[in-house]
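Form predicted alone, single chain, as structure tokens, below.
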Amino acid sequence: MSTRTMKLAVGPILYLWERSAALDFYAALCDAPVDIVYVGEVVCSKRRVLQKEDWPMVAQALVDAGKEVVFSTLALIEAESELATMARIVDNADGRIEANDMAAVQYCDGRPFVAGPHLNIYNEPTLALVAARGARRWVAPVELPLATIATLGATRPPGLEVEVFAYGRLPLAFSARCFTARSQNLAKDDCGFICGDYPDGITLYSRDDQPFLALNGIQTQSAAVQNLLPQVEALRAAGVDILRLSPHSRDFAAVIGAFRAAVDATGEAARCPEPSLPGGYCDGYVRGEAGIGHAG
């Protein structure tokens, strides 16, 4: 068994949580056995439960607790106001930026950044391109099989880290439309922040009553939760440096504990809690199969 050091990262909160819940979550992460914490809004620019004054406070508490903090940017930039917000985040961030849109890559202008999972980086030339623009870490798109991640990892530019989305509902697509608002017969511009009523998104079912997708504002996710805990050693062997755990509202501390035990190879039983969301677990993409598949 390889003992090559791997790190654990907690991704940005993809849902609209109440302010107190979000602050409590980050406070708990100060004592959690994770190495990296991503903060900021990725999905919808209208979500401002945590104000711009809150983020530096949250980040400083995490840094004081010994965590690396990365400020994430929007995955879909549609308006001048959103460009301005992205620029402000990049200019004011005391630390790294996660660029999730090529506008952010361009604006970083050679400053170190994380190439987020929403950038379309699928081959060596594209990876080399973003590394030349300042990327120091690449978060693989969720649909890439592990064999491809291993190939790109083996030929990566010097000094580039590889991160994989190891736990969470898979981010599949973004749209100009807000599906959560539409599902409640609300207009996007007058949504009433209805997504706040669904702290893990709205599960969609197929006609034969099987969980299939999840609505999260303008984002479409998988209903199933990707859980790569059983593949930790294969991920390590493939050259993956960092495993990302995407926040959910329930049992997340137990998930962190299970992955920490697996990453550290402590010999403890590395078992995730039973899935609390109706879609169960999946791991198909990493095995080069349909994403909804689960090896069990």
Contents of the next structure:
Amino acid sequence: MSTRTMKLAVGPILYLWERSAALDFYAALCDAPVDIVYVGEVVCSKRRVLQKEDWPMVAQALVDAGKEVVFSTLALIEAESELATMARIVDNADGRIEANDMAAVQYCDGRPFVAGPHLNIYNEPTLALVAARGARRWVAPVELPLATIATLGATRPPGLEVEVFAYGRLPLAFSARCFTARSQNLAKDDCGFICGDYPDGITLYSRDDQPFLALNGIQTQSAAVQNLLPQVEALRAAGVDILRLSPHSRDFAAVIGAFRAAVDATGEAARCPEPSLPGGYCDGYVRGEAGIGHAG
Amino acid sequence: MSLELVCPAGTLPALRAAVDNGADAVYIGFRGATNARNFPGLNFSESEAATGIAHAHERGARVFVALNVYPSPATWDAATAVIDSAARLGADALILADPGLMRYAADRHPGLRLHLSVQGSATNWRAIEFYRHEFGVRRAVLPRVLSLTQVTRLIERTAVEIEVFGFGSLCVMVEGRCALSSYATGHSPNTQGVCSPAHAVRWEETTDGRQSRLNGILIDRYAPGEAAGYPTLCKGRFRVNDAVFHALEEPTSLNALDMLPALMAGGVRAIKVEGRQRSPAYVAQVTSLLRRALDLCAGADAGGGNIGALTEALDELAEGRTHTLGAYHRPWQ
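The structure above corresponds to the form predicted alone; please give the structure of the form predicted together with the partner chain next.
Below: every chain and molecule of the assembly, starting with the one above.
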């Protein structure tokens, strides 16, 4: 067994949580065995999980606790106001941002950034290109097979880190349409922040009751939670440096504990809690199969 | 400035149908998993492409070659071979999504015009400027998620020509940012150039009615006599809380005819028709109707007619026989 060190990252909160829940979550992360914490809004520019003034305070507390903090930016940028918000985050973050749209790469203009999972980087020349533009870390697109990630990892530009989405409902698609509002017969412009009622998204079922997808505002996710805990050694062997755990409202501390034990290869039994969301676990993408598949 | 009409051609007969019915440009793909309409029986060999390009050029039309997947290390060489072929055959532009391929094309074939594919997911002027600055991209095709106001504001901020979708099937998700198909089937637009692929479709007759599955996942169920559509997974009926409905999108077509004057006034350079998987007869009809609509908007229609009649005629050809203005019209969002 290789002993190459891997880090654990906590991804941005993809849902609209109550302010107090989010503050409690980040306070707990200060003491949690994770190395990197991504903060900020990736899904919907209308949401305010925390106020603009809260984020620097949360970030400072995490930095004081020894965490690397990265400010994530919006994936679907349409309006001028959204471009302005992205620019403000980049200007204030001192190179610690995650770009999820080429607009952010363009605005960084050579300043360092993390190439987020929503940039389409599928091959070596594209990875080399974004690295030359300042990417210091690459979060692989969720649908990329592990074999491809390994190939890109093996030929990566010097110093570039590779991160993989290892736990959580998979962010699969973005739309201009808010599916959460639509499901409640609300207009997007008058949504009342109804997504705040669903801290892990709304499960969408097939007509024969298979949990299939999850609605999270303008984002569509998998209903199943991708759980790569059983693949940690394969991920390590593929040259992956960082595992991303995407926040969920339940059992997250136990999930962090299980992944910590696995990446440290302490020999302790690393087991995730039983899935609490309908849909169970999935891991098909790592094998280049349908993402919904599950081998465990 | 007039609006250019860009029409789909999945085969040589469809290319002829588009060009002969008034398309200003057609877009084609080469066989293999290098373009976003990778269906059996579709797309061009190199010699068919040469014939098609000659036919189009004789009639003053342009041919764009679409190569809009994101190649993996395993398919990289096949993708660059398509770029080299397109350059050799004298294609008028390459439609690309992958930044690595753009670098290759810009370096190897600096004279070849580059268009940013809708699969490139550029929904704002800064993203488009990235591609212009890096690779000299001359035109960008916008994802079907922007409102009319957003389209016109974007145009004010970039020198890159803007092409938008005017008619055809509707992607409700941002193109290039949708992995629903690979989640369900292992094959996606970004990686294999397919969405909800035919090989994963299974139809069943049951006591509850006819139903369609995609890799085993129930996409929809139809009552006796109810029209059944192709099970594109975002257009199925699903249950959310206690309601069963088209939770993502209805099976409907985009038809922006009502918006043509506004799109023209806003500085849109070209209107694109979806449908490389469609028959030559369909391409001929749609091209001819849109040609008349554009001429009408430009005040140059010799045959009379009005937009309302043309819209009705297009609805007859549309998926679900209904249409929407899609994201151009804010309430749809």
